[in-house]
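Below, in structure tokens: the form predicted alone, a single chain.
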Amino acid sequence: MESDFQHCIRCTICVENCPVFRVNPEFPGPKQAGPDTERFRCDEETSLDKWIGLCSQCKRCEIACPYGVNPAEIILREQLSYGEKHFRPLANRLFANNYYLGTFSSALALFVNKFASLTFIKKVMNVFGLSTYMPFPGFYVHSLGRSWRWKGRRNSPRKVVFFYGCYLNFNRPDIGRGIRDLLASLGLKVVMPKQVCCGLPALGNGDIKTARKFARRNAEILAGYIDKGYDVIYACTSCGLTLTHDYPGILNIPSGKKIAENTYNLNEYLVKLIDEDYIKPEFAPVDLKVAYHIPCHLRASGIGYPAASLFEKIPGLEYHVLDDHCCGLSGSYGFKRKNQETAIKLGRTAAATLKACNPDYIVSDCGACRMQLGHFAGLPALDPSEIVMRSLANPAKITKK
């Protein structure tokens, strides 16, 4: 829902929360970006200035009004209307159409990932305003679009589409059948459809027409399959929370609040399905120090954390909950030259607050947030489902590193 920018009172508490305000003195914050310059924009004096695009939608401040102003939001219309009235960069334009891209890097995986790591390639990428501080992830041929479409008990009377998302899809697709796997193993039937990008990357880069194009694809297939008593369960909180706010919100999809309504994050479900006492798992040690970090988009959708509630049940694992810095990737946003400043200040202050509790592992629900917070604290970064996994797993093999 579209909020009223009326209501700010501009009380900067919004400012203070902003990660891009804190390490860009370009960026003017999200009070002015948001609702001071919504009050010109009503009188048709459309904003001209490129900082709005500097905005990378980490949503902390949605999270820290006190009056229910979205200056997110605003912003974001606002930047889809810049990208309408203004030439989109070439770096824009691909990370529009992320799932093409990542269809086609997936088929010729083996070649794409030899040549996106030379210097040669690096610096063409520069040219076109790609930023190359990180290596970008590894691509796979076996991705899972092409997985099983269906696992479990089929008479369960628990069934669930699992809505993967395009870096478990492309880049990680071994998480992605573990989670199947998990699911399946608790007695669900686990469906995995024909699916395509949840759109919100189109959205970050100013395309709604493509967003709009992705978003009804997915809902016609979601919206069906919860006609038939299928829940839907992601793992990606930036995808789920584009699902839930942005299909019924500012894509305004039809199918939208239903799709919303019965959509799920999977540490979320997994704690629905044992408060229900539909399952009584049986959590083995997990001798491990883990530094969880808290996604921007984990905390904007307003579920909690439900993966700490998950670790609260594991015998011998030190979790230390993170939530106070953005790691700075912001999906697409880091991997743009014009943003990579700001995306390095940002994730070495990240990884500087992990690393000091000394963790074996980095736990995020984010895979952009695994992939920048591994690179700078030098960790390895898991998923929440790979700490339940092992603990859920053989114990024999549940080992510290």
The other form holds:
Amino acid sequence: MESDFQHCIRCTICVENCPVFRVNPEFPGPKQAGPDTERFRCDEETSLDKWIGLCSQCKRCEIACPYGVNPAEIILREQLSYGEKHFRPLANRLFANNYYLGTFSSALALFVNKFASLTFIKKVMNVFGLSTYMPFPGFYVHSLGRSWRWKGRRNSPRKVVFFYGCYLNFNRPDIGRGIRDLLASLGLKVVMPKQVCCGLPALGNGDIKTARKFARRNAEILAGYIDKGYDVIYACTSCGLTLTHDYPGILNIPSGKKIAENTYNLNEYLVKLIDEDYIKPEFAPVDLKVAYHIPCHLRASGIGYPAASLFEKIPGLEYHVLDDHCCGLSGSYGFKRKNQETAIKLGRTAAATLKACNPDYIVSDCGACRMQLGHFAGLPALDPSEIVMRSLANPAKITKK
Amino acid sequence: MSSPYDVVVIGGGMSGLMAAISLVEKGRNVAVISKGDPVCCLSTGCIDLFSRGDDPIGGIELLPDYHPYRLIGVERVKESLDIFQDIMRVAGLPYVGDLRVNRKILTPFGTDKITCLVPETMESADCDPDEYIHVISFKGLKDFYPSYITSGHVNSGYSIFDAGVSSTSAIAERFEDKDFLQEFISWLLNLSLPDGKIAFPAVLGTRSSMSIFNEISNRLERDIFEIPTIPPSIPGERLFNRFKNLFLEKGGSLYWGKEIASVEKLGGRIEAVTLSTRGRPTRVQGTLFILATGSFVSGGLYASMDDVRETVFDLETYLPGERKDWFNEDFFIPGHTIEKAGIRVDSTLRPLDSEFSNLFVCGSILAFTEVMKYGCGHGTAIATGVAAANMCEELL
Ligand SMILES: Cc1cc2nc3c(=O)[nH]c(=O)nc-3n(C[C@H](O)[C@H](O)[C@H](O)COP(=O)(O)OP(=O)(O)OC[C@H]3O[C@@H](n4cnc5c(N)ncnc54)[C@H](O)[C@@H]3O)c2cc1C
Ligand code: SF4
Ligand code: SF4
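Okay, that was the form predicted alone. Show me the form predicted together with the partner chain next.
Next comes the full complex, and the chain you just saw is listed first.
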């Protein structure tokens, strides 16, 4: 599991799988950026690999490598070391602290939403290294973090902590509340304690200190609940990968292993409850055709594609599972101007493959994928839970177009 | 679909995926687990059936009776390759060839490779010695050598196109762009080439390779063909991706990128396997299991200084003689002794001397396959994959 460049046999399979390498000749690809260059890197020296930041950390190279080399993690370490030793551009600083940005923007949602859509402001954003090929996501005053008044079921043998993540918190609290209500309606005790960003945006922007700071705060909260018999549930597959892969891994959080062992993908958890006969939901027909885009970070989680197992149970639902393409946005990656062209090219390709299925909706577990693919395909993009909720007759407000 | 599965296939190479596709086509609930992409992605994408002679099926009939082809029977081998061709035709990546006649394709070194079934983009690769061939390459492309090819074929010439990018995957991606394709075709037309064929490195697109190929061929009004590059190999990748997507389209479940961490046994049967993650291992439960983890290259077999092990179930592994007998200065000679190593099975593809009654084995991990000696890589993978699926069908 741990990355070891010496296991590389130079088969180039990772290179074939790298979405960035395919469209951006500036990036030498996972083999060269990872194991090949790794043997020449010294701990004491300042990294000179300027192109290292072009890797989007989609992890497709890691999934493809048959020899356990894990080029993505070798590259991530180098990105962090580069970030420590070089001046980090404003865009990186901004996105690393995405959580504070979200808290601020939610508080002033009406103003921020309007402000960010002004042409003049877009130009200013470009100057500061931000890309504006698609609108920034809108913010809500009633973020999930402000749902403290909600009291669910008092008690239940099954207790879960919902780790909702920044995107649902600030940008789509409606989906977050829907998931919360869905879990509660299935007889679980659901809590949503105060939580911070999982830390991935900081990791992705070369700032390990901030990432660790966030991770430690979450770890303390989550581990406390786990000790009291709670399971942790996430819906965003990138938050999920960070909790289960990076907390015990690169972030080296003392309770990381415990958190990883007790943390579940939402759909994986639902399948588990059904398999254990804990719940026996009756799935009502959903007469829709959806193209299900598998987020790269779901693939990297090693849990299969559990939402597809739920879709299988929904009568009338026609779904196509597509896992060949990275959406190209990769969290904040595509929002940086230097990556704009890469993000647009990858987004167009992925959207075209989805559209070829002629779907009513796009479905994906990751908020960033949904934004990007919805934008390029010109179709509404839903979280899998919105389909499940519809089938379980929860008051989800989706209608066939 | 979810666990428990009817069949859990371990190893997502040609063999495992062929078995898995055969099973999902019959409506079975199937999972494929693979720690990484298979050697198919490095291969030419052509299907070697038996490459040491003119007639592959005739050659197979003469193999020793413990070779996997002979264990499952020549008729079964033929049927499975027919199934493969049917599947690929429907999937839009048609393969051509005759199981009774081997054919030649050109390699990037200008030599010939003997194989049996080829993707339609290589159908015209078998050239007469005096026929004119014009080779196209791309500026900066390192995995392809036009001058090697033209020096081996007297009546030929070559031209270089600047695609703005220089790696096989980046060029192949460029071809998916309609404007780029038109620009390329215009350039070709302007070359005003003499009559004859045009050869390209195998970079003419990834997802839409057939339509790109047909468009170039139609606009130039002549036979064209692709020459596989040294890895990374786009035709190998196309074949693997098509296979994997067929499995997904038919409702199969994929677990990719993680190794098997442990095996749960129950009374002579395999109950479940788990996948290693940094947290809770993912558990995958099944009624029947197929082992298709490949040979040494993919890690299905692992050689240490004093042992050769099967890496998932620790099955009894056949070794040809003692370690000192394996020494040979030339690893790439056909018939290197170590090639015989692997798992021995009976004619139902169950491992010999194994405690498990619900396990079948297929593909290059089988003992006596000798892929290099006989030139039978994808052929044995496909044939034994279909056979393993049939064995499962009988029990389900
Ligand atoms: C460089 C090269 C070029 C070749 N070219 C050709 C060609 O042109 N034509 C041809 O016909 N043949 C060719 N061959 C041979 C042919 O590719 C193989 O014999 C055949 O594809 C083997 O298929 P397989 O499914 O048995 O195994 P593999 O393709 O090896 O697949 C095994 C899979 O199992 C996975 N795996 C292994 N261990 C584990 C584990 N512990 N847990 C989970 N998963 C595991 C691996 O990651 C891999 O994906 C070539 C071989 C090589 C090495
Ligand atoms: S990192 Fe893995 S996939 Fe990439 S070249 Fe090395 S061994 Fe092959
Ligand atoms: S993580 Fe993704 S972008 Fe980075 S090298 Fe690997 S495949 Fe390429």
